[in-house]
Structure formats: structure tokens, C-alpha cells
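Given as C-alpha cells, the chain that follows is alone and in the form predicted alone.
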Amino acid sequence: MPADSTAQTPTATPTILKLGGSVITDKDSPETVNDAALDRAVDAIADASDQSGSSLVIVHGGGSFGHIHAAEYGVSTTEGSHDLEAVTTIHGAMKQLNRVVVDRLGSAGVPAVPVHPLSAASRDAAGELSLSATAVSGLLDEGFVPVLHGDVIAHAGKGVSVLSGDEVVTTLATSLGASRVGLCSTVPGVLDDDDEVIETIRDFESVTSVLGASESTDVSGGMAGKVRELLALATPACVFGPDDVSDFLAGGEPGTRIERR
């Protein structure tokens, strides 16, 4: 969890959702968009702007543009490096994937902007997490929805890490007083050891056998770092397939709804 996110809450508490890399890009073809999937989610959201005035938060993860670059670098959200070319390559292709979705987004009509934490998160020698949401929350109170996604920040005496979109995700949602969390994945839900949805989850200890390694390239900790992340927050929050963002931004609770006790 972050050492200092400091914020103002925005006039109405916001519902993050964040899109997972594995979901709207091709995690295993280097910076291959999947189209049909982002645009399914993108309809979704759209068609939840209008029906709906609550404000919203999107962040996605790196999938094929980020991750496989990170990975080659040796890049992660422990691992450091100096090298300038690692910063530029792995950034870029962060930020050539959010204008993506954000144009997408804008194209259906959704006021997305784009939100770049290389420029507003750093971690310290012990890697705790600094991610000022200022910035994020302006741009709520003015009826924009802000874009971010996981990335390459500035850690003390590494030269820069990673920080995923599962960590700017929580931290958000505790820095803007989030009333909905939803992590839109390419399961259902967090699933068992025979591929059933487990309906919660209260504790880490309960569901480490079957949260295992992601079967792509993944530096920032596969199921296993997202449900670490989540039972952190304060915020119950739901794990969920592509087919379930209409429901979610519906205000239902799809997949798998993970709470600490």
C-alpha cells in the first residue's frame, strides 16, 4: 500500500475498473491489440456513461506492450534498472497502448483522458509506493474520466520499477474513497481447482493452492498479486470475466467479490 496518495475525494466517490493486459491485447504477440475484446469493453463502459452520472476511473494493464518489454530488461516491481532505454521502451509502449483506449473510449463518446504515472508515482528504498491522485481527482470533478495504467516510476536507488495497475488500482481507490472496485480478467472469477468460480474470498491463506504463476508474461504477480492487492482494501471489490463489465458498472457484483474480514 502506498506511503502517501494524497487527494482530495472528489465530489462523488468514484467506481474504478480496471481492464486487464491480458484481456484487451494479445499477451503473447508483442504490442498486439485485441480489438474485438476492447471493443466490447468499451461499448460496455459507453454504454454505462449513459445511463449513469456516477463517475468512473479506468485503469488497464500492460499486457503485450508492457510486460514483455519489462520482462526483457529484467524490469519488475521489485527489480530496478538505470538503463534509459529500458525507461523509454517500456513507457512507450505503455503509453502507445492507454492512447489505444483512450481513443477508443472517446470515439464512443466517453471524455477519457489519458493519466501517466511515470510522472506522478515514485517508491522509496524500502519500495513503498508514493502515487499523488491530485491530478485524477480534478479531472472527476470536472466530468472527465481518467485513463491510467501500469508502468515504469522512479524507485529510489534502483533507478525505476515497475507499478502495476493492480497497485495504482488500490491505491486509488483508497486515495479517492472508491465505492466500487471491479477487475475485468480473462476468468470469470478466481476459479478453484476445478475451474469453478470461488464465490469469495475473506483471506489469502484460504486460496493459495490454486493461485498459481500466470501462464503468460506477467511481472507483476499473475491472480495471485491481484487478490493480495485487493484484500488490502478497505472496499470489497470483484473479480470478473469480459462478458461481466455491463453488470459490474450496473452495480452488480460478478465473479468473484474479494473482502478483507
Second form
Number of protein chains: 2
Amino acid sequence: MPADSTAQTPTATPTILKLGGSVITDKDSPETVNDAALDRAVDAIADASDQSGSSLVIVHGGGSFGHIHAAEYGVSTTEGSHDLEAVTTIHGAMKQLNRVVVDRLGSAGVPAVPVHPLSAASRDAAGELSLSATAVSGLLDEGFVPVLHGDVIAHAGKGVSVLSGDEVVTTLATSLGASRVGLCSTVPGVLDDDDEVIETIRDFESVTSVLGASESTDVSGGMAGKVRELLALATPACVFGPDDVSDFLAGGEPGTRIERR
Amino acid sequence: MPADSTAQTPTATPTILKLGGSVITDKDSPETVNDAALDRAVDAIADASDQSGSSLVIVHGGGSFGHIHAAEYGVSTTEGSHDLEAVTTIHGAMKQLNRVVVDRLGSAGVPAVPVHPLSAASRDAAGELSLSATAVSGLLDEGFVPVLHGDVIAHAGKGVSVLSGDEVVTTLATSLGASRVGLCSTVPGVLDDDDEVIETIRDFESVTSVLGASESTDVSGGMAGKVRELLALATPACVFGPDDVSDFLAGGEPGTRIERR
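Same protein, different condition: the form predicted alone was shown, now please give the form predicted together with another copy of the chain.
The complete assembly is shown below, putting the previous chain first.
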């Protein structure tokens, strides 16, 4: 089901895969990669890239590399800092995680290239995000797999603020006219009150009782924010667990499918 | 003398300072920083940033970090490569040099933030460069000093090609509406046949006999390319040696002044 208004983009419509920060890092231990989980995701991506000719963008979250430092400096998607040490520490930690992800993908035969949002994005005084897709789009067209991440970015009047991996995903989905979006989470999908995976979500109202009040707008946080953002996309999205990366990349729709009416 | 057509940009018009790759590295020794020269430039920048409230963008070349690897993989501003190792090696080396420059500036009290062109730029099939100024402009507005560098970037149909530090300078000078551009080179200016510094250059024709034939279009290479590119700018530029960084940043016009009629 191709997107409508985005079809004019010259880039072949890519798939966007987000690897959650809590999937690929050990959230309880500062700056620690979850090697087994990362290797498993990398293997699934390498297998899929052998088989398909379609283009892929990877985005990863911060996990124990990003969130700890962001909290330490009081920086979030809405709260900023002019402290150079905040920029250096948060961005440095995210680059370190990105380097591990890019290196592992490269070693597995995936032509992964790092793309750092601090170099390509900013927010205006209203918090509105500008994220240049120039590099990502150019790299995709040449057969590379751009690997982006949550980061700090310039925020007008506030210094720098956090750009979440989820925001990178939804912004690029629109600007690149992505055909499919997949979010690999620690849970196998969006869960209902009985911890069962909800198969399809088509509007936010029908799941508010499960996901919590609609004022939870923190896109870096809970599932409610993710679902709301994904419902706003023209692109259908899936939220699934670490077992389902291969299925998603092979064209399946594992976990919870989120598509607006 | 402010630029004319560029005055509508919302960003305060910054000064752009390029530190030549052969100034801050030892060109004869692979991946070696010229510590004394870099420290001297950093001190001059730190002193100037204490005194002036004006905004500054720093761009550095590749020197023995960039050029050796680029030559090894046969990559230039016009010749590309799809080899992932070429991307990883050249970009990795440039990031390593950039990290040294950014760290030294930070330690000297300059709020330096890395900006990597691979994340923000691409060339189309005609070789035309797109370099997003979103991040640079946002960082400047918040009082940071963006530090960019020569890099590899996506090039339509060719994989990646080299983006020279000089191209970064001239492109940002236009997109940011820079008030002043300074190129710190190993020589004290553009030299005439007697190795004397030419004071002012207002057109290319008057200096072709000294700089060589007009077919030398390699902007990453010789002085002829630099002069031609600088003459195309609305912004006045100076080419000077390592002794003159302070003078330039204090508002002086050391070395050779290049400004089109």
C-alpha cells in the first residue's frame, strides 16, 4: 500500500527500521551494549539485505548511552541546555553507540554509514523540527544503509535539546516517503490490559484506556506517544519484539500494525 | 562591508575561518596532528572569542588524515567509490582529526561542536553540492562554534566523493550570508612570481600568469582553485598564514584580500 502524496520523491521508497535503545543496550548499566540482542538484530538485517534489493534506513535509540546522560544534564525533547559539556557528553555517548552498531553491521556485510542528527537538524523557537534528508537520501540512492540515532540538536532559545530516535523515524518516514516503518521494541507489540498484543490500531481513541491519557506527548517516552506519532504517518507501521525483525524485513507485519483510517 | 543579497538570513552573519589541513597536520606523516600549529591556532581563536561577541564557524581540511586515504581509494571531488571501506576509512580519519580540533577548542573555552558533512550533504549527478545549513545555523544562533571539515559525501551515480574543506567554506559563506571569510594557509598569502604576497585580487585574469592556467578547477588542490572560488563569493575573503589568525579574527585583513569587483 504505497503512500500517496509522498510519491513524488525521487528516492526509491525505503523501509525504516528502528532498533529500540532498550533492545540493543543494557538499560540498567551505563554505556553498555546488549551484545546478544544487537548481534541478533544485525544478523536479521544482514540476511534480509542479502535477499532484498529494497533500501533500508536504520535508526537506533539511546538506551543506557543516551538517557542517563540526558537526565544528568536535565535535557529532554523540550528542555534544553547551553552547557557545552552536556552537548559533548550526550552526543559523544550516542556516537559511541552508533559506531558499535555501524561497525557490527559493516562486519556482517551491510553497507552501513553513520548519519548524526546533530549535524543535520535543529528546532525553532516553537520546538518545530527541521531534519535535512539530503545525506540520507543521497546515501540510499547509492546503495548504502544510513544509520541514524537519537541525539542532541540545536534548539532556538534553549541551546540544545534531545531529538528522540522515534522523532527521527517519523520525520524521515514523511520526508523520504517511506513504504514501511518498523519499531523493534522489548515487547512483542502494543499490549492491552491483559498483556496481549493488539493486532491493529487505527485510531488513538480506541486504545486510550490501555495506553493512558492523551496528554502523554513525550515521544521519547511511553508507548502512547509512539502510537500517536505513528498514527499521524501516511506510512503503515508495525511495533514488534526482537524475535520479529526478520519477519518484518521479509515483508511481514508482525506485532501491532498501526495505520490511520 | 556587509553582503547585499544575503542580508535577509535570520542568523547573525558569522565569520568563517578555515584552518588548512597542511597547517594543522604533518602532511608527510600519516594521521599526525601538528600539535604546535594547532595549539597556536586554538589559542588565537580562544583569545578572539573572549573579546568579540560575533559568531564563528570553523572549517578544517584533511591534511595527512584525509588526503592519503582519499588517494589510496582513488576518491576525489569528481571521482567516487561505492566501497564501504573507502567511506569508513576516509570518514573515520576525518572524524578523528575533527575530534582533536573540537576537544582542543573546548578545553581552551571555545564552545566548539562537531558538524560532519557526510551527515548533511550530497552531490547530484551533475556534481552539484547540497549542504544543509540547518544544524550550523541553529548552533550559531545558540552561541556554539560549529566545527566542520572536509569529508566524503554521497554523490549520485558515483557512491561517495570528496567534499573539500574549501567547498564547505564557500557554500556556507553563501548560505549563511557570512560577513567575512579567512583561509589560514601554510603561506602568508597568495604569492606572486617573486614569492611576494599579492595584496588584493579582484579578478582571476589579472593573476592567471602567477596562479597557472584557468583549467585548474580542483578546489581541493592548488591556490588557483581557491582564488577562483573566493572571487565568486559576495563575501570578502583573506588568505593568510598561521601568524595572522589573531589579526584576522580581530577584524584585520592580513595576507591577500580577495574580493570581486
